[in-house]
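Okay, so here's just one chain, in structure tokens, the form predicted on its own.
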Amino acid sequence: MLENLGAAAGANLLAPAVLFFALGAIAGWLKSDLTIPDQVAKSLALYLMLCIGFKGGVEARASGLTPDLLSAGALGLCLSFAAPFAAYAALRAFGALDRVTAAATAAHYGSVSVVTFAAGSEYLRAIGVEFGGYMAAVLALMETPAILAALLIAGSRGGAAGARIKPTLWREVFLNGAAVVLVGSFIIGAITNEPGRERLDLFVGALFQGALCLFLLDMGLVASRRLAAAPKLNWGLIGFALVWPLLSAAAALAASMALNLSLGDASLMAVLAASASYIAAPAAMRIALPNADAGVYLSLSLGVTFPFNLLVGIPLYHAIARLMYG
């Protein structure tokens, strides 16, 4: 297994997208003046979500409403909602965080990362492992429950610093740009089916890899700079950001196997469970828990967990899934 894992990890580390992330991280650490304009980065993020959603919709339409889709969707919802409660307890015990910051951070580790999902999907495609297109729908389902769970955690303990559930928060959670593009493009893909994919073949196919490389270059810059500017992080928090993905992935793989999901679907479920949000969750927490320390939850999710998953986690989760599935 170790030889196979080493080969898989090596192949993943030499993928262009991962190398561009490393380039951005190195440039950030060396304090280069390299920058990607914010509007360009946002446009790339929306483009990636459009491609993921659209292709997932087409593939889901082809496979139909199967038991696997229902099982994967139900599992994703359960994992996303339950994870913040366990993450909150761990952060309070080992990270020495205040209550509100721990709740906000827990939301990030129950919600999901679109780019980690994209990298995991491309990795599986590169090694010839098939997975259901409906996993893009599971991705969309897993964004919101963790945010709601974090609000329950914070609100249940009351106090002036507790959750402020306002109409603007619900709008941010359900109608944020990422969710609208991802879910909307999935629906459009399902409606237009193969004729739609043929019309957009170049846009959602060949150009995707280049856009992913440019986006990960920017993510490398942001992650390294965010981590360098995070003096409040202690070893307990860093340990959490590295160990939590492993535990979440293991739980997702065990549940996926119990539900008889395919090897590819189980691998992607592990990737989703192990990922941490840095788009939807930060936006919601900024409104709901304004007293939470954004320097902690953004530094952990983007500066520690995201690079770990991209460089090591994705091939590791698949290798473990392959071992479990025989």
The other form holds:
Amino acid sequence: MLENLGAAAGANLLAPAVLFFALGAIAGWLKSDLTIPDQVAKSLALYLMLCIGFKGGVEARASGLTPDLLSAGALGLCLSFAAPFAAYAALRAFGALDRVTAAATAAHYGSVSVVTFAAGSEYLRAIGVEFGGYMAAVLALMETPAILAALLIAGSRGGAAGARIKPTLWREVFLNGAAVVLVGSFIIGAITNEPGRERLDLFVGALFQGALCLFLLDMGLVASRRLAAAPKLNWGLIGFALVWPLLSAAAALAASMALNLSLGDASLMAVLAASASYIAAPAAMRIALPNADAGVYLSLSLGVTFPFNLLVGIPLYHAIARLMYG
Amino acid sequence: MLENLGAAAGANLLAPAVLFFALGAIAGWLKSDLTIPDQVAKSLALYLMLCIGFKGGVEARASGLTPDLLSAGALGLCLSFAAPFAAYAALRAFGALDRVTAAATAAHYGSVSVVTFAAGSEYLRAIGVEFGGYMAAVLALMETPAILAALLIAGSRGGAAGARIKPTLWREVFLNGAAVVLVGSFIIGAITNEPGRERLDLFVGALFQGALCLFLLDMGLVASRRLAAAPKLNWGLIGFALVWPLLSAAAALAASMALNLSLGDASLMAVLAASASYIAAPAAMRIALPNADAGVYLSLSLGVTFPFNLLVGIPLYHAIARLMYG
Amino acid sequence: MLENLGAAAGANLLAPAVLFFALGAIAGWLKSDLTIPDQVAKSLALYLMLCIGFKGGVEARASGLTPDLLSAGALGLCLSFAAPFAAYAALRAFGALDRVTAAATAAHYGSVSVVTFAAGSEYLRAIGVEFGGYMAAVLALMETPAILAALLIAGSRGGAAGARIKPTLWREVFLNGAAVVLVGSFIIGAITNEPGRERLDLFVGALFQGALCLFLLDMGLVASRRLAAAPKLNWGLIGFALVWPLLSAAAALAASMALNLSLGDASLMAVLAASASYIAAPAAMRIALPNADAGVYLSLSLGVTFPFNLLVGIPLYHAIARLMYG
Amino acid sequence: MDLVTRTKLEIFVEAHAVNDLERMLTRVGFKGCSVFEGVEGAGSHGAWRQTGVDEAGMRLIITIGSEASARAALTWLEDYFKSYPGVVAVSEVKVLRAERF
Amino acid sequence: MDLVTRTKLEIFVEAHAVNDLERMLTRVGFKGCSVFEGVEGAGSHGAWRQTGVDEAGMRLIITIGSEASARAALTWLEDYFKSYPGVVAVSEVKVLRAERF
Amino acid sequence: MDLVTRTKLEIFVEAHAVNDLERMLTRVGFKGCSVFEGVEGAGSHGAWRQTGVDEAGMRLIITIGSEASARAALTWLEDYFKSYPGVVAVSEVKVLRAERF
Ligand SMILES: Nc1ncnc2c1ncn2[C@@H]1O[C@H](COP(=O)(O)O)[C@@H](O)[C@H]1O
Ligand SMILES: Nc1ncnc2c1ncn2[C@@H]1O[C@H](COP(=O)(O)O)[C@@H](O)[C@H]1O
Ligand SMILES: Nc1ncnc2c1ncn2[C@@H]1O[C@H](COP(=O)(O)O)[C@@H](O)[C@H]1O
Ligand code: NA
Ligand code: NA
Ligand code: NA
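Target state, the form predicted together with a further copy of the same chain; input state, the form predicted on its own:
Okay, now the whole complex, with that chain kicking things off.
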């Protein structure tokens, strides 16, 4: 068992995508001038979303409206909405953050990271573990409840700017570009089904792997530069960013078992719960809680938790799932 | 027959590319902040052009210099040059446009849309109807005559700026980036032939489908945003943008039959005649007829005619062609 | 023999990538407004580097640490370091350049061009000549020694700015983005080996051809525009840019034979020696020798030597190699 | 040639605010504006950089108009900057065709 | 340190005009310029946005030179703006190494 | 509304110098800056254009601060421009919240 775990972790660490992340991180750390131009990085992100949504839609259509789909969706919603309350308490207690920054950071940890999900599902595919295509929809469902929870926690901001900014915020929360592409592609995948998939097979399949490598290279650069520019992180915060994913994943696994989700679905649910948002949540927080310190929440989610999940978390959560599923 | 028509239309509407256009249009309409970064969109457009040209060149070389090629080319040139005169009259009569804006808009309707052509040929391929590779060359031939016709209609602008801007204009008309890539790739395809095609098979083939989806997503966004920002369109203009393509397609079909073009060639000729330019023509009009109202011509060609052709026109013109070809 | 040479040259000139370069050059010369947006061009360059490095790494791992690898690497280092001294002397004698511009130009000719290497290896692949995957590592090794040699030649610049700019310079020389991706991908390829290659097969394989076409289209545009904007080139300089590659390639071939490198390795070594840098070297020279005239070194390396190598040099060097290897 | 003095605002704000700002500028009387995208920067809210992954970046809105419009915009901005990051710089410029501004 | 007053032009024009403008600026005596790309904007000819599909967008040309050069450029621009969209703003700046401008 | 006069620097430099410049600006007392990327330009060192292949291009750094900071920055720049291409333009602007600059 432990041997398998070691081998699985090794396989993950040797996956090209993970190695490209490491390359980016090292290049950023050495202050290389390497950068993926931002418009291309943004497009890669949209493209990854498109692939994940589309493939998920095709697979979800193939398997139909199973009860698993419903329980996974409901579980995802609950986890995403509940997590910020616990995370907020922990951040206040151990991280010594002010109220607003703690709420904003909690939103990130309740919400999810698309690329962590992508890496997780690639990992499961590589080791031959099946999971439901609807997990892409669960991913989409988990993006926003955490943001709403954080807003509840922080309380309505009031003040003159409040009224003015509301519509922008709701648009950002529900209609941010990434979410629209993810959900839209899921629906398109479900509609076009196999004929559509055949046409786009290569585009959303073989190409995806390479694009993920390129994007992770960029993530490595951004993460390590972010971390270098963040002197404010105390050990309490770093501890939170490493321990929270573990606890969160464990809770997700337990709940998944209770709901009879499959091994693959449970593993992905753990990955989602453990992951922290770095696209949707920061964008919303910048609008809704502008007094929160972006240096804190971005450094934690992007600089600490993302690498941890990518390098260690994904194989670990799956290994724990295996143990639990016997 | 009608049943077939319905099925064909359904097949078109369910094609992933068309659905991605719809997704973009909905996202734009809901004021989502989704955007495909402009440099990437520009590159996608060049890439689509490259594929269309290259594949056309390879196929044209394979079939040789047939009489069909010559008649299709001659017909395309005539349609593109003649259309603006009729469109100008209609726009003045029903759209209540000033002289200059009417001329500029007429240029758009005489010229052609590359992406409409791409969607049309993908549609024919999907339902298994053959067409000549030289239609890509016809597409290129039809871009500019309409622009020249519009300049004739508007009369030489005179004034001090006129002389200064002339060389820029001719460069824009004959050497705009899109046209150069289209024509150049056609020639390269014809030169390298099968060996070249094999090397680029995947690049211009399977990848093309996905890139078209992404580009149509962007087109949807741009079209719906353009339409939202265009309060000036009267019903006469909207009527023109919907009826003109039908009449234009019918004329093209009749002429194609008279010239004994194949069913596929005739269908594509109708698509080309019905389509309206939104790249080459606006660029030229901005230089040559700066007093024309870009809000009018872009909203019509991009916001009304393009979606109409994509969603309804393409299968419809082909269905009519089938009826005519018995 | 000569017949074969003619056929080989013809095959090279008819390769799609070379034709796209010609298309770009013609478009630039005709002052077309065609451009590949710069962020996309930059990303294409990084992508080509990634592919070259990754494939090289996988192949190098497969063949193991052969003595050929070591001799090729050592030869590359020597050529790159020695070349600037000879080039400097020639540029001073025949090109009438000032000391600093001559040194900066010499750096370009000692260093190497990644795209020339890519075109060279595609050419060898197309005609079925084998070469070692480690040649990608040799490419990486040859980038910087020439830059250091040029700095030695020019002498330390002194002055107040000198001290300040040093760290930036060393970072640029050893950690420029291109080099990092090339070397990093080589290592990643060597680590992940076949399983990694399978996953990325399409991404670094079939797609590469197309991306190379697109990038060469851009290179054609940039090269011809650069040349048009460079009135300062005298015949001595143009002669240098055409004769130096030949002499350099001949020297590289002779040394490769002496070291018992294979035919393919020797041909690529000649291509590397003949090629002139237009990414790493200009970036470093702009920092280290800001008084050198960028108009001279960029016009020569990008506007004269690059096209010469691409169109004539590659098949020629290989033909000479064949003659020498009997 | 008639050069007339007008007021130029250079407003640095986060991308999400650009639409609101454009609406406000129109309301207070500006007849045009131009928006540019920054690549990196720093201020009292820390440093940022366009990356395509996490950071939204600042936009620079340049708008030229009457002094009265500028005054109204500044009042709005003063309030806006209480909550959000950003900076505004006011200066005088001369323009042709003053009736357009 | 010698700071000398020179005239700065900020010229907003469509992309297709940039080459002609650069030639003109050189002719009237400007020894340099820098061009930036806008992402969106609005004016009397309506609103625009860089999209990659249909709209060409505005460029901002910044050029610093002598008052005489500026005057000549403004005469040219006054004529140009009769036909084409665009705006120019004139202001004074101080520069180092005045002989370069 | 309290508008206070401050000094604005517009600095055109090559991309490789931006980091050094930002550090210098902080050192001499500027509390913020914004960086923009040019698409093309020309000066005494010749013309350039963003291409993605060979040319690094110029950046425009805009920074607003006290006159004293500006003077210190100009001294640094005067020296820098002895070796490297670039231009700086100094002008006065009015800002809100003067304590921030
Ligand atoms: N002194 C300054 N000069 C130029 N730009 C500034 C300055 N201060 C702030 N900015 C810009 O405005 C943004 C927000 O400023 P702040 O609210 O101070 O964080 C910064 O990220 C910069 O892009
Ligand atoms: N008042 C203004 N302030 C700043 N930029 C402007 C202004 N008016 C026009 N512009 C810019 O110049 C372009 C052309 O202006 P116009 O000719 O008025 O349509 C606009 O699209 C804007 O990008
Ligand atoms: N007079 C000027 N006006 C505006 N920008 C300039 C001017 N002179 C130089 N520049 C910019 O600064 C860069 C370097 O200038 P130089 O050192 O004169 O080559 C040029 O490439 C331009 O982008
Ligand atoms: Na989470
Ligand atoms: Na048409
Ligand atoms: Na060399």
